[in-house]
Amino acid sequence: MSEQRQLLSDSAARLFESRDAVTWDDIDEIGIADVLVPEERGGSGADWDDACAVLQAAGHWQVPLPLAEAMIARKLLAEAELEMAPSRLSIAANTVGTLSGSGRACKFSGTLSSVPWGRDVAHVVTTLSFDGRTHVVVLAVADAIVHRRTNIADEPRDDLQFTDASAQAAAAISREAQHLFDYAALARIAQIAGALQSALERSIGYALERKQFGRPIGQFQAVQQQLALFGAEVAAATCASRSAAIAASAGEVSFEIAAAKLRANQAIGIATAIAHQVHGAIGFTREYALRRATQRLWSWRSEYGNDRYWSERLGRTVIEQGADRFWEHLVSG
């Protein structure tokens, strides 16, 4: 692990662990939402490997803020040179609508679907094709009709409807702007890895404390076998996350993100089933911390591409390249 990655990971973990409720002021105080912003634009100039280390810590502690989305939004704004005072930001990877006008002052009509914490942020950043090029677009939530939605973890996933609303827009050529959905998935993979690790740690701790027949249930071979399988799934998801993050720092990453999101999604099903089997009924109670991790995991499994979506993406890649060329591509790295 690089020195910068270790520093960012440790700083984020200390912040998230020490706060009962992390706020935007806490986030801005140590600047972790700006890790992907170039240094010349006031950020840390870190790469995706560093950013995902922070997001893994956020997933581990189930931070109830759109930190992943804010990181991406601030990077898009900086690279498109759209000036905006620091504010609460989210992104919309599912946008249907049209831009009109010219220059950076445009009008937007359409809908942004499933915006994380849409009701709570000041602006939402999205991307649209306009005049034959991809544009980064910034919209004020105050100009939208907000249809409140939540995922099963009670995290806001709102639909925002705009009619002839003022927007800032600028052409952008960065990979994140061209493939916003994929990079949103990359960020979510890191959070999944962290939440899986949290659930594993809690399950091991519970198995060592909970007693049946006069001894901790963690001493029973059947429980040990299930926890070993749980650990293997967490390791696989974490390795997939790190591999995709390293690839994203180097260049083209669509295949790696597809493989990592699918592998992380598959790990969720096995890992959460074992976590709740180990805990029994207490794991489902609203007050118990395990639920905060597993409900997010179940929600995140479908966000930014479910199992079917990424399976089809991978399948199309293999078919398009052909078996021989695909194998050469797979082993060339």
Given for the second form:
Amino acid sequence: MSEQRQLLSDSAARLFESRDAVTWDDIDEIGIADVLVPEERGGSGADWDDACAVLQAAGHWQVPLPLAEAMIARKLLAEAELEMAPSRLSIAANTVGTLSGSGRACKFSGTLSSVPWGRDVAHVVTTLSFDGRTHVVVLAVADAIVHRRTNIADEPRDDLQFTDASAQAAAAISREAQHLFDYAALARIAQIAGALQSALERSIGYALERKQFGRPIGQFQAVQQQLALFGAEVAAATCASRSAAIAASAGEVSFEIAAAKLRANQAIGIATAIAHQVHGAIGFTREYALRRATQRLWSWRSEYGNDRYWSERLGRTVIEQGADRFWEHLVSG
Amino acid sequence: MHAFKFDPVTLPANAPAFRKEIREFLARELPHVPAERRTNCWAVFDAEFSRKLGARGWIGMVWPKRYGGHERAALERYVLLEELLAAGAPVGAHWIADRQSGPNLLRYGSEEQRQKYLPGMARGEILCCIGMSEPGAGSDLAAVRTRAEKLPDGRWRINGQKIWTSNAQHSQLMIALVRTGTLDEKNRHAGLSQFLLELRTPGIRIQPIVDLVGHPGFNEVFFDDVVVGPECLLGAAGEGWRQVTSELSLERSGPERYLSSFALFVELLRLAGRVDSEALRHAVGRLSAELWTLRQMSLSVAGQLAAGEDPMLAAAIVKDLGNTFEQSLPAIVQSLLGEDIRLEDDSDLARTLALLLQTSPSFSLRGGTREVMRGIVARGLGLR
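Could I see the form predicted in complex with its partner chain next, after the form predicted alone?
Now the full complex is given, and it begins with the chain already shown.
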């Protein structure tokens, strides 16, 4: 583990753990929305492995802000040399609409779907094809009609509708800008790994405490075997997340992101089922904190590509490579 | 809580060139291996192929040169293993010697034992088998009852029986876990020792057991008043449990624990290349994701081993998940076949599938059952 990664991850975890509700001011104080921004533009110049360590902590402590989206948005803005907005930013990875005019002062009409905390941020960054090239586009939420929606964990996922709104646009340079959806998925996978870990810790703690038949339920082999499987699934999702993040720091990464999202999604099914089974009825109360992890996990399984989406994409890629090339590709990374 | 450690690994810079060398060797030496023979290939016995690998320096490649090894890096060996397994090379003959018997000798053997056996193992000529399981000692290995009794002249007399011994009929050597002290029910791990036994020793009798597909893969091995010299004790008397535990770590941690059904996945890819089907694409996508993840995890375990750590927990997790993957694949493939493909067809796909449907249930038994692996993981989680 690199020193920087450890430092970032530790300071983020300390902050998230110490606050009931993390605020943008907290985020700004330790600068973690800027980890992917190059140093010469005031950021940490960290790579995806470092960023995902922070996001894993955010997933673990269920930070109620679009930190992942803000990180990506700030990186895109910095690269495009667009005016650096404050950190209250989100992204839209599903955008339908048209850009007109040119340069920094253009107009946008269309809809940005499922924007995390769209109602609460000042600006949203998205990408659009314009003049045959992908462009990074910044829009002010004040110019939008906001259709409020929330995912099942009560996280805002708003649709923003713009009509002839002012926008800034610049040609996309980085892989992240070219493939915004994929990198948003990469960020979400790290959050999934963190939330899975918190659900596991809570479940183990509960199994060691809760007594039935005169002893802690964690002493029963039937429960131990289930928690062991839970642990293995969390390990798989975490390893997949970390491996994809490292690959992203090195170059082209669409295979790894697809594989990691599918694997993390699979872990969600097994892990959340065991977490609730171990907890029994208490896990189904509004008050008990387990739901804060499991409701997020159930939502995040759909976000930035569900199983159908990624298995179609990955399956197609692998089949097109040909049966005799699969192994070669798998180990070439 | 214990956070499971799966740190990423960087392979040596020469890995791509080494892969190329291995693939060229395999293309030359194994121009056509039927798909069903590529499945579970680390249980496929081919003494001639093992000698060729030995001549190439690819058995015991990390061992010291003075014992016939080649002093290559542990991660180079990992590259070799995964290439051999992915290609379905018949590596069963020397697999045990390379994976655990040789390393066990290096760790606990006397200078004389190392000199005597390691060079032959590295040439692929001395083949080994595992002497752990007994009729009354499966998952509960400490229940072994085979006894070695010390004679007044310093020699040992062994009586008892081992079972499920793969390739005993072809092997020269067995490392056997036996009881040398009296059984103490309060400390069952005490009083166990390992012996290095030449299978041609008088009093050893090997009887094959035919498995459910009709293959005489494993054996019963009987010991009737087998008398061996003190030089056959491996390591220290009474240290058998500690030694066998470290041997089990080697047995459970390799890439063979997720690649046994890989040949069937390749056949599935061929089918998906011919037949345009959403169900096939989605299955290929999911299975590719699982394979990629398992390889990353397996690689991480290899990295920990290479760094001199004992990744027992991580290895147990990879074995559990790897076996589940290997075992799920046949049923998934069976569910995806069209009506034009029958299980009894004489095609690579059908023969491979038919074989794996029958043999894959054993994958989560050998080398430690799924339940034992999860018990190890539960302990790591602080539950036991």
